[in-house]
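Okay, so here's just one chain, in structure tokens, the form predicted on its own.
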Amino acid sequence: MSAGLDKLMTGEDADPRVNLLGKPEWALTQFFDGLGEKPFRARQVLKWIHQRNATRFDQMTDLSKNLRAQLNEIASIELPKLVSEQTSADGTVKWLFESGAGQAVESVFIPEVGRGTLCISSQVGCVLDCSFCATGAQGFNRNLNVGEIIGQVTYANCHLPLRPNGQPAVTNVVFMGMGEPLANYRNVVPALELLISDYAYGLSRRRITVSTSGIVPQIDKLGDECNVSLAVSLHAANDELRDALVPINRVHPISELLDACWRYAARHANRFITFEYVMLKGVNDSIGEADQLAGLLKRKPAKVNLIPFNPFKGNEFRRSSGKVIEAFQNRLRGHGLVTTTRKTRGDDIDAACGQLAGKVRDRVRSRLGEKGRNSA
């Protein structure tokens, strides 16, 4: 991989100042150690940024004036720059954030009784090209860095009203927006550390979900390092169909993927893996396919979340009817599988599952395609 392409893939930040928004505790401790400061400074600054929503160093009144002045020179707290905001009739909020070079990524906040779920993006576009997903149809440009990922959470908490109990609006975070989180592993894990840290967001691991299409080696790494809740975009019960719907299956077929899922679940007692299954009319929604899916998952630590397909421009798939989805769900339940159907939220503003497109200039795929043609 060339140096230029490597930089594009990793989403390196050209700003010479250090964005402290993207630093977990260990990294902030190293940063302040380099300034000759004690480790507790890292915890102070984490609390100011992630619990008190401070965006300026002069707000951090328990830091000395000299340190605040020094931080103003060498560091920043940069929230994502908002391009647009839309609110659905059902209360769902979608934000479009600038990501440079005329591109943008989307985040979605879903308010519910008792909780507020924020769906965040991890990449500008997605290289995996799942056939039923608007993000994949846009192509791929680069990974988001840690500050850009966690900044979506910070922005939401800064701009949404507090919950009735006085707590921040965001209680749950799902990595189900634009991109494949495990393809941006080195930036996603520090973001997860911030979400879990008692000095930052302090969220329970069960309130954080990483959704993957099935990058098996990274599933094992995630289990070792973070072990948050895991959701797997399965969408088919046999390799032939999944190869067509989810191309990563050609690298990590279903049997290999499921073995990694069971290893992940075994790391903690009572841990279940959620398998996401988008319902596509006449493609994967027959009773026979429900039986096949049950054969893969029953008597395993598995839950199934059926997702009514959400259409987007230029895609020929159609949503299974309500009766077909209900019959599919009942068949899985008859096999003893815990099965739910996801309620469609925000589809009137293209904020529903599979509809996030943002603005993506596809640079990497075209380069990789040229490389493939040249080597053929």
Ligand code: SAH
Second form
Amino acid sequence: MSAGLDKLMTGEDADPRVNLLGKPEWALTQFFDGLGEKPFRARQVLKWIHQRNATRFDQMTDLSKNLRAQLNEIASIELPKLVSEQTSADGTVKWLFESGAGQAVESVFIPEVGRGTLCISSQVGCVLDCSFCATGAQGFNRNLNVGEIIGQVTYANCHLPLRPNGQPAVTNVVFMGMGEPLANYRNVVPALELLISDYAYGLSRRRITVSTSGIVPQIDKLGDECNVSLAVSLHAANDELRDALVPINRVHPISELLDACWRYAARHANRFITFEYVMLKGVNDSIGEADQLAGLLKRKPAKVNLIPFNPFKGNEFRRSSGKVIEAFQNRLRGHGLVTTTRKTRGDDIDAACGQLAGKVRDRVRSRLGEKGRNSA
Ligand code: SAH
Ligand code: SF4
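Since the one above is the form predicted on its own, can you give the form predicted together with this ligand too?
Following is the full complex, with the preceding chain placed first.
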């Protein structure tokens, strides 16, 4: 890819200064090495940015005055720019962040007793076009760069009050906002490194979840490189239905996907894969389908998370009734599968799963001549 196109894809702007926000320890060490500085400078700066919320080099009092002046010239700490903030009746907060060319991506903070979960975006839109997803309906423009991904966490910790125990507000991070994280692998992995690093966010791998619609080669790579918690958007128990709901299934069908999941789980003792299953009225919510799903997942390191469908404008699917969801859940439990139903949070501000649309200038369907959805 040419440097120019690469910049366009990652959204780097014209500011010639390097944004240090998106650099994990190894990259920051290289950066300081280039300045003739020792590796420990990288760790000092990581702590200032990610643990002490510094946004200016003048604040970094354990760096020499000369180094601070040099950093002011050549580097920056650029947090995402806020477009709007909405707070739901249930305390969920949704932020819309600028992502260039009039576009915006969304992050959602979900406060719960004992934890604060931040749901972050990895792309401006999504190319995978699942038929029940508001992000997919928007089309795709570009990948977020590392600074834009991790910056959502930095922003949240800078702006939310500390927890009662004095810890930062964000205790858990889920890649369940806009975009398919494994389709932006090269920027998501450094962001994961920052989430895990003791010099940055120091979160345990169990508190970080990457949710994927099933890009199999990247699942294996992620297992090799990061092994954070994995959630897989299954949504159907047979290929015919999954082909229609989650089009990537036509490339990586269910059996291939599940094999990759079991390989992923086998890398760690007691590692379970969470299977997400959106409950669509009359589409995938029958007892027969619960049995079929159990047939795939029984006696495997699997948990099921049922997600009541969240409607959005222009989409014809309906949410399964509470009774149907309960019956489906009980049936799975009857088969011995650990099954939970996701509480719908923030739907009064369109912040629930699958409702995140942001503002996306689609560059894919317009190029394909508006063939319509799922025409691949
Ligand atoms: N691209 C990734 C992560 C983002 S979507 C993925 O697909 O896994 C996060 C979760 O929300 C996924 O399980 C997705 O299938 C689900 N989802 C999408 N649209 C939804 C909707 N309208 N209602 C409920 N869940 C939805
Ligand atoms: Fe993309 Fe995930 Fe939405 Fe599918 S569900 S269109 S993969 S964001």
